[in-house]
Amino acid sequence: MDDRVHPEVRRTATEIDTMEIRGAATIADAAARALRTQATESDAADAEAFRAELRAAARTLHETRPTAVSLPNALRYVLRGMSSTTVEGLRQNVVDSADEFCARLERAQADLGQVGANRLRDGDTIMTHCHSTDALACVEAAVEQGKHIEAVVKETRPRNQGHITAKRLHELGVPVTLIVDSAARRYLNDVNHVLVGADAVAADGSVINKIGTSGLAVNARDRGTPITVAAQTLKLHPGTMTGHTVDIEMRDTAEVVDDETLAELGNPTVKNPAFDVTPPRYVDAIVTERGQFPPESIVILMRELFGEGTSEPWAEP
């Protein structure tokens, strides 16, 4: 571990890695705040040392989640604001950029919720997968508009993130039916929309999200149930415009089965991918704070926001 990295940054990185901090927007917010702490607590002797320290902190954060696109997008936003030639000037650059990023993040989810709520009608029932604050923002906005919404919530093993979704929906006054993941197809005829979030959206409109999303989307298309992806623009993966692929994180097998049970089963190989890729042909719309887009058109928004590619400002020059 790099000694220049502040303990608060290391703690944040650990909590992102262990999923104590989860959800793309929450991860991005935590990363920006961690860099802010690194800047305010830095005792770097000169501007170059300060820049190197911030790059080291950003690398520590970046290495925790290879598919959480919001994380590098947050790091880019904060680091690119460093324009001063003095330590105090750079410190203020980082503080200002981090504060601005977090404020925009808070507004973005509310704006996205209003766009997504327009797709929901009074009396609709949705089906959810995993836990997405962006998807919940759509439901919350719909409820605030006076619409009655009900939900079928997949439990989403192995970490049961659906339980978090069920609790939050209950707090919003939304009647919830919790189902095992394998029962999704049975209940698709009872819902009007599948509403999910995204960890990343590729330039071709493919959606990278919690494992099981792709299978749900295929079943939804077969049943004629529209699927909406709620994703802030910070989840757009600009690297995919220049040919980069999205790594699929493999989680610890202990999340699936403990060592004792594994031995009793004859020590089979266990695979625990965190995410899968849903092709754009199975997605009806991607809802962002900038509006609603058919998946094939998301690259237009991506180019508007990021240009034709991205750099990695945390890398050593």
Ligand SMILES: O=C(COP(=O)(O)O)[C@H](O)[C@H](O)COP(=O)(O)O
Given for the second form:
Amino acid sequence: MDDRVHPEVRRTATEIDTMEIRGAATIADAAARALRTQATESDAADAEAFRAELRAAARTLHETRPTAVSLPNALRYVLRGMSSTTVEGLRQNVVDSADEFCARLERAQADLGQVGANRLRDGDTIMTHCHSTDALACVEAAVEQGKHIEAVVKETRPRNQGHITAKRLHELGVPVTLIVDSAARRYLNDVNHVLVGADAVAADGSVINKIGTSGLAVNARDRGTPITVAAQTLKLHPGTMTGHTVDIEMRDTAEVVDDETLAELGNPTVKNPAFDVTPPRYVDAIVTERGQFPPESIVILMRELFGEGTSEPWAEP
Ligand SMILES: O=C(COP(=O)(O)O)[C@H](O)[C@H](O)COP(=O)(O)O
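Starting from the form predicted alone above, please write out the structure of the form predicted together with this ligand.
Full assembly next; the chain just shown is listed first.
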């Protein structure tokens, strides 16, 4: 571990790694705040040392979880704001960029919520997968518009993020039916929309989200149920414009089965991918703070927001 990295940054990195901090938007917010702390607490002697320290902190955060592109997008946003030539100037640059990033994230989620809410009608029932703050922002805005919304919530094995969604929806006054993941197809008959979030959206409009999203989307399409993905532009993956693929995180098998049970089963191989890829043809709309897009046209928005250059500011010069 690089000893230039502030303990608070290391703590944030550990919490992202162990999923105490989780969900793409929340991870991005925490990463920006951690860089801010690195900057405010830095005692770097000169501007070059300060820049190197910030890059080291960004690398520590970047190495935690590979799939949610909001994390590198957050790091890029904050690091690219460093334009000054003095330590004090750079410190202020990082503080300003981090604050601006967090404020924009919050505003984007609220704006996206309004767009997503317009897709929901009074009396609709949605089906959710995992826990997405972007998806919940749509429900919250719909409820604020006075619409009655109900929800069928998939528990989302192995980590049961559906429980967080159920609790949050209950707080919003939305009646919830909790189901096991394998019951999704059965209950698709009872819902008007599938509403999920995204960890990344690729240039071809593919949606990378919690494992099980793609199967849900295929089943929903078969049933004729529209699939909405709530994903602020922070989830757009610039690297996919230049041919890079999205790395799918493989997590510890202990999340699926404990060692004792595993031994009783004769030690089978266990695989625990955290995310999967839903091809654009199964997605009806990607809802962002800039409006809703058919997945195939998302690349136009990506070019506008990111241009074509994707070199990483935390790389050593
Ligand atoms: O797949 C997940 C979380 O996975 P994990 O629990 O493994 O982090 C969420 O759907 C997206 O991150 C979007 O969340 P948000 O809309 O809050 O960014």
